[in-house]
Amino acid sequence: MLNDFNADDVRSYINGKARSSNSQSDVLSPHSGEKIAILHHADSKLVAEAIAVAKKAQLEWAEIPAVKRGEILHAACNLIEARAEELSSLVALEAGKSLQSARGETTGAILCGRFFAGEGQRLFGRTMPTGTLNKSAMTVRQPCGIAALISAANTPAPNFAWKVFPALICGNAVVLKPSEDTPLSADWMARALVEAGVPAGVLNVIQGLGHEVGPLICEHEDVDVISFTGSTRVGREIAERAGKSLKKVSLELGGKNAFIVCDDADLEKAVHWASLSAFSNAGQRCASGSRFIVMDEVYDKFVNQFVAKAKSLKMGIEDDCDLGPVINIRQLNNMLSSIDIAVKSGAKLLCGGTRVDGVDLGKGYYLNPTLIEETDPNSSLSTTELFGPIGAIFRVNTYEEAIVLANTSPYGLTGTIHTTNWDRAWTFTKRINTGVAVVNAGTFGSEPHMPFGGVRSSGNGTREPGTEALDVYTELKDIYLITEPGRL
C-alpha cells in the first residue's frame, strides 16, 4: 500500500498529510450495506487550509516546464499501473463492482492520465499575422490558478483522472472533492501522484459531504476554476454561486439519452447495445440509455427480445455478473418511488421495478433491471435522470417521429440510432440535439482523447476530456511584440 494510506479511516489529504476532523460518517458497501470505512468530514477551516496551501504551491508548480510536469504525471501513471490491483480492489469495494470491471476502470484512468501527461509537450499557443508593420502576434496558455474539482461516484478512478490530470498538466494546483460514497480510491490516487513526484500542496483532497463542503470550496475567493460532474440540480447551484464572482466553470451534468431503433435495424445488435446502454454499471452513467424509441414495425419483436435479455442478466459483483448495485440506499429508494408513480399513472411495467431480495443480495442496493412502456413522454420518469437500471420504451410510426421524440427532452448529452440506412444514420447525427451522436452502438463509450459533454441541461458548453479540456484549465493570453528594424 502507499505510504500512510488507511482504507478504514479516510481523511482529507492536505499538503501531503492526512487531516482528521470531529464530524464523521460511515462509508457503506453498496453490495452488502455494511460499513467499510469511516469518513472524516472536512470543515470550513480545513477547506480554507487546503486552498491556502494550493495557492502557495501553485506558483512553483506552474514554473516547472510543462514537459517536466508531463514526465511527473507519466511516472504517476506508471506507479498506478504497477499497483493497479490495489486501486482496482478499492474501486470494487466502494462502488459495488466486480473486480474485472474495476480493473477496466483502472486501465481507463491510466490511459486518460497518460494522454494528458503527453499534452505537456503540446500546450500549444498560436502565432498569427497582423495588419501592422513590424508587429508580431501570438497566444500562449497560462494556468488558471486554483482548480476546484468535484467528481462523481459512478466510475471513481476514471473520474479522478479525467479532472486531476488535465488540471495539473496545465500548471494548476488542485483541491479535489470526491463523492462521499467513493472516497477511498481518490485518497489512494492522490497519494500515488504525490509519491510519484507531484509536490505536496499541489494536489489536495477534501473529504466530506457535498452539501456541506461543496459551497465552501466553490465560493472561496481564491478558487479560479471549478469543474463539476454530477446532477443538473447541483450543477445549477454551482453555476449560480460561481456566477457571483464570475469564476470559470465546467459542468458535465445529467442525461436522459435516446436510443432509436429503426424498422431496418439489426435487432440482435440493437438488443445487445440496448441492454448495455441501460443496465451496464447498473445504469449509473450520465451517458446511459434510458429512453428507447422504437418504430412500430419492429416494436413488438424488439421489446420481447429486450425484456428477455433484461430478465436473463445476472446481478452481483462476481466477474460473470452483468450489473451490480446502485451506489446508495437514497438513490435506490428514489428509483423505486419513481417507478411506483409511473405505474400508478398508467405506465406498464414489463420487468423489474423491485428491489432484489434474498440472502445473497438482499442487503445491498440492488434494483432488478427495469423496463417500462406506455409512459407519458412528458412524465417525470421520462424527463428526469434516475441514474439506475431503468429504461422507458416508446412506440413511434416514422423516422421523423423518432427524431422529434428523441429531442423532446430537457437534456442533450448522448444519443444513438440503429439502422442500416446511411441517409437515416447521417441525418440523425446532424439533427440529434446532443453533444455526442452514435450510430449502431450504445449511448456510451467516451475515450480520453475525445471531447465529452452536452447541451441544455446536460452541461454549460465546455468539454472534458480531450484536448478541449485544456481550454477549461488554461487562460489564453495575447502577446504583441513591436520591433524597430531601423535600430539594428
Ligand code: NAD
Contents of the next structure:
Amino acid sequence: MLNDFNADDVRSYINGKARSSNSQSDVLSPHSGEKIAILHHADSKLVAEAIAVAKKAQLEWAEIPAVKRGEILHAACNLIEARAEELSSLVALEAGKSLQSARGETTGAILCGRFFAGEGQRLFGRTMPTGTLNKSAMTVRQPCGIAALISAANTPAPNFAWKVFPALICGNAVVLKPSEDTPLSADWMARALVEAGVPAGVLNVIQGLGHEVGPLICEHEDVDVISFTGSTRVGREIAERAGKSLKKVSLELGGKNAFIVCDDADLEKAVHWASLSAFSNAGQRCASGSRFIVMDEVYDKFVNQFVAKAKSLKMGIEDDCDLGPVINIRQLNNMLSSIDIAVKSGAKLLCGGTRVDGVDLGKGYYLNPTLIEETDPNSSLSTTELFGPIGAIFRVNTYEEAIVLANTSPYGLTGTIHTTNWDRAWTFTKRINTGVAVVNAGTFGSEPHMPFGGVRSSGNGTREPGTEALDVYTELKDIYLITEPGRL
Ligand code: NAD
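Starting from the form predicted alone shown above, please give the structure in the form predicted in complex with the ligand.
Now the complete complex, all chains and molecules, led by this one.
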C-alpha cells in the first residue's frame, strides 16, 4: 500500500499528513452493511488549516511551468496504473461493486488524468487583432487560486480524476471533500499523486460529513473556485452560499433522463440499452435513464421484454453480476418510500419495488430492479431523481408527444432516442433540452475529453471534463502590448 495509507482509519490528509479528529463515524459496506472503516470528521480548525496550507503551496505550484506540472500528473497516472489493483479493490469495497466494474472505473480515472496531464502542453489563450496601430492583444490563462472540489459517491475514482487533474494542471491548489460514503479511494488517490511528485500542500483532502464541513469549505474567503458534483438540492445550497461572496462555481447535478423508444426502433437493441441505462451501477449515475417513453405501437412488446430483462438481472458484487447495492440505507429507504407513494397514487408496479432479502444479500442495500408504469408526468416519481435502479415507463401515441414529454422535466442532463429514422433522430438531437443527446444507445457514456453537463436543474452552465473544464479552473487575463517603432 502507499505511504502511511490506512484503509481502516480514514483521516483528512493535509500537507501530506493524516490528521485525526475526535468526531468519527463508521463507513459501512453497501454490500454487507458491515463496518469497513472509521471516518474522522474534520472540524473548522482543520478546514482552515487545509486552506491556509493550500494558499501557501499554490504560489509555488503555479510557478512550475504547465508542461512540467503535466509531467508530474503523467507520473501520477503511471503510478496509479502500476497499482491499479489496490485502487480497484478499495472502490469495490467502499462503493459495493464488482472488482471488474471497479477496474473499469480505475481505467476511466487514469484516462481522464492523462488527458489533463497532456493539457499542460496546450494550456493556451488566444492572440487577437486590435484596432490600434502598434498594439498587440492576447489572452492567457491563469489559475484561479484555491479550488474547493466536492464530489459524489457513485463512481469515486473517476469523480476524483474529473476534478483534481484539471484543477491541478491549471496551477490551482486543491482542497477536496469526497463523499463520506466513499472516502477510502480519495485518500489513496491523493497520496498517489503526492507520492508521484505533486507537492504536499497542493492537494489536501478534508474528510467528514457533507453538511458539516461542506459549508465551512464553500464559505471560506480564500477559496476561489468551487466545483461540486452531487444532488441538485445541495448544489442550490452551494450556489446560494457562493453567490454571497461571488465565488466562481461549477455545478454538475442530477438528472431524470428520458429514453424514447419509437415504433421503428430495433427493439432488441432498445431493451439492451434501456436495461443498462436504468440498472447499471444500480442506477446510480446522473446520466441514468429513468423515464422510458414508448410509442403505443411497440409499447406492449417493449415493456414485456424490458420487464423480463429486469427480472433476469443478477445482483451482487461478483464479476458476472449486473448490478450491486445502492450506496447507503438512507438512499434505499428513500427509494422504497418513493415507490410506495407512486403505487398508492395509481402508478402500476411492473417488477421489483422491494428490498432484496435472503442470507446472501439481505444485509446489503439492495433494491430489486424496479419498473413502474406511470401516466402522470408531473408526479413525484416522474420529476424526482431517485438515483437507484428504478425506471418509470410512459406510453405515447406520436413522436411529437414523445419529445414534449421528454422535455417535461425540471432536469436537462441527458436523453436518448431509439429509432431507425434519420429525420426523427436528428430532430431529436436538436429539440431535446439537455446537455447530452444520444441516438440508439444508452443515456450515459461520456468520455473524458468531452464536455459533460446539463441545463436547468442539472447544472449551472459549466462543462467538465473536456478542455471546457479549463474554463472552470482558470481565469482569463487580457494582455495588451504597445510597441513604439519610432524608437527602433
Ligand atoms: P449529495 O449531494 O448528497 O453529496 C455530494 C457531495 O456533497 C458529498 O461529498 C457530500 O458530502 C457533499 N455535501 C453534502 N451536503 C453538503 C453541503 N450542505 N454543502 C457542501 N457539500 C455537501 O449527492 P450524492 O448522493 O453523493 O450523489 C448523488 C448525486 O450526484 C445525484 O444527484 C447525481 O445525479 C449527482 N451526480 C451528478 C453528476 C454530474 O456530472 N452531473 C455526476 C455524478 C453524480
